[in-house]
Structures are given as structure tokens and as C-alpha cells.
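Here you get one chain, nothing else, as C-alpha cells; it is the form predicted on its own.
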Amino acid sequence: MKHYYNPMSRAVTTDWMLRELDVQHEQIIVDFIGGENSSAEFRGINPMGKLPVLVDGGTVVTEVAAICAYLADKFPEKRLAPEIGSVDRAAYYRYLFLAGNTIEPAFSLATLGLEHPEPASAGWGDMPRVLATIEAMTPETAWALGEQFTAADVVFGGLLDFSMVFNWIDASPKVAAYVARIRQRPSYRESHGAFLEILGKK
């Protein structure tokens, strides 16, 4: 497996996954500043020029919470996803899905001073609704899903604390002691250095 990566890219977050799962893997950066992402290359590889990337074999996947839920299943020993079939791959999938269709657009939306005319017919709504729901389904203690850590904390609790990092939300205590929990994961202090120097910054 190749895993196109940057540390100052969403690839941090697929790499924090591949940490969880402790497999083999090549890992690729790609340099933004040279413009690598742009090259008729790395678009032959992924059109959108943008990370993360996991190359598989002849397989391409892309998108943070596609390339973890393929893992996931890839290595169904690590137990970091529900089992296929289970009353949990519901909640999982939600989690998964909401990360990137919701959450992160009505964020970055947000950060640039903007609201969406039309609310109701945006996929994610408005900002009240979504703060609700991240408060909703943040867990009171452990993990999204119960016990057992799985790729839901990785996608869902990975973009709550890059939302905390760079100031794209004010965090309840819930949110802020999951996110603490989140940062405690010697998989996620080795894949996010340069957050956790931020994060020493402030």
C-alpha cells in the first residue's frame, strides 16, 4: 500500500489511522510548495490534486473517512470497525458521513464569514443545528461507539480536534474532554506533531 501524505494536510488524519492499525506501508509526501499535487502525475492519480490518497494494489481510494472505513474492513482483526451486519454499523457509518458532509462544510463556510442563503436546502443546515448535533453525538466518556476505539473517533474525533487546533469551534467541556482523550492515543501523538506543537504554542 502507497499512502500520499503531507503533515500539514487532511493525509494526518489517514495516517493516524494507519498508526492505529500498525500495518506496512510506503509513504509518499507530496510537496505542496513545489507544486507535486498539481503534476499531471499525481492528478493521473487523483484529479482533485488534493490528500489523502491510499493506492492499494490497482485500488484508489480517497477521501479521509473512505480510505479509514477501507481499512477498516481490510484489516477486520484490529477491530476498528463493527462488525459488517451489526446494529452498530449504523452509528459507525453516521459518524463516518457526517465528518466531512456536514461538519466540515458549514465549518469552513463559517471561518470565512459566510452563511448559506438557503439553509434548508443545504445538506448541512445551519450552524445551530450542527453544533447539536456534534454535542449530541460527542460520547460522555470513552468512545464514539462505546469501549472499543474504531475508525468513527479517527474521522469524527479527528475533525473536532483539528476544529479545536485551529479555532473553528468553541468546544463544550463533553467535546474538549473527548478530544483530550483523542490527543492521549500514542498513535495520534506520533502521527500529530506539528498539531501538538501548535498546541504547545497556545
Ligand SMILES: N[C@@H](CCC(=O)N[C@@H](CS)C(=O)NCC(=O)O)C(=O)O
Contents of the next structure:
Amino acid sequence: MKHYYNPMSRAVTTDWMLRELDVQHEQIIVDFIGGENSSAEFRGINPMGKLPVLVDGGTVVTEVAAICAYLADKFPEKRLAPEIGSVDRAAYYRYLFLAGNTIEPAFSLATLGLEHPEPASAGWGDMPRVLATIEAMTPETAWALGEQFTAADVVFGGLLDFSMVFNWIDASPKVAAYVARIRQRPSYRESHGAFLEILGKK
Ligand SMILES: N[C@@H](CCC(=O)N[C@@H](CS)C(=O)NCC(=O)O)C(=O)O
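Now show the form predicted together with the named molecule, given that the preceding structure was the form predicted on its own.
Everything in the complex follows now, all chains and molecules, and the chain you saw is the first one.
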């Protein structure tokens, strides 16, 4: 498997997932600041020109949540996804899709001081609703699905962590405590070390 990565990108999250799984892969650094992601070769792999990308044989997977979900299913023995068809699987999908579909666009607009003029038609609604949903879905203890840490924590917890690092949210005590548990994980510490150091937050 090839993982197209840069330590100052969302690929830090998929790197964390790969470390949680402890599986062999080739890490290919793409200098997107220098424009390497605009090359014909890279656009041939991901027309969005974005990181991260996972290439597994002839299969290309893009989008943080899709990569994490794909990896969790590829290595079921690592127990980073609940069983297909289980009750937990439904909650798992919610966490995975909420991050990219709802939290990210809402936060991206909010960091620019913008709000969608029609929250009822914007898929992500508005910030008060997004923050209320984050609060409701953040676990009081342990992980998103209970005692079992899963890819839902990598995706949802990873995004909350980014949000705190970049001061996008004023985290509630419950969210701050969940993110603190995330930050204790050895794989998180390995994957986020360079990123936090560059930002001067280590
Ligand atoms: N929705 C994508 C977002 C990926 C993304 O925006 N990646 C940024 C780095 S964090 C990127 O590659 N930017 C380069 C560009 O768009 O030119 C995902 O979840 O993977």
C-alpha cells in the first residue's frame, strides 16, 4: 500500500490510522505547498489534487474518512471497526460521515467569519447546531462506541483535535477531556509529533 502524505496536512490523521493498525506501507511525501500535487501524475491518481491518498494495488482511496473506513475493514483482526450489520455499525457510520459532511464545511466557513444564508438547505446547518451535535456525540468516557476504540475516534476525535489545535472551537469540558484521551494514544503521539512541532504546539 502507498500512502501519499505530508506532515502538515490531513494525512496526519490517516497516518495515525495506519499506525493504530501497525501495517506495512510505503509513505510518499507530497510537497503540496511546492505544488507537487498539481503534477499530471498526482492528478491522475486524485483529480482533486488533495492529500491524503491511499493506493492499495489497483485501488485508489481518497478522503480521510473513506481511507480510515477502508483500512479498518481490510484488517478486521485489528478490531478498529464494529461488525457489519451490528447496532454499533450504524453509530460508526454516523461519526465517519458527520466529520467530512457536516463538521468540516461548517468550521471552514466559520473560520472565514461566514455563515450559509440558508441553514435549512445547507447540509451542515449552522454552527449552533453543529456544536450541539458534537457535544451530544462526544463520549463522556472511553471512546465514541464505548470501550472499543475504532476508526470513528480517529476521524471524529481527530477532527476535534485539529479544531482545538487551530482554535476553531472553544471546547467544552467533555470535548476537551475526550481529545485529551485521544492525545494519550501512542500512535497519535507518533503521527502528530512532527505536525505539532512545526506548529510550535509540542
Ligand atoms: N475532504 C478531503 C480534504 C483533503 C484536503 O483538503 N487536503 C489538503 C491538505 S490538508 C490538500 O491536499 N490541499 C492541497 C490543495 O488542495 O491544493 C479529505 O477528507 O481527505
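Residue numbers count along the first chain shown, from 1. This one's a predicted model, so the numbers in the text were calculated from it and none came from an experiment. We call the rigid core whatever largest set of C-alpha positions still superposes within 1.5 Å between the two forms.
- After superposing the rigid core, the C-alpha of Ala180 moves by less than 2 Å between the two forms.
- With a cut-off of 2 Å and the rigid core superposed, Val23 has a Cα displacement that falls short of the cut-off between the two forms.
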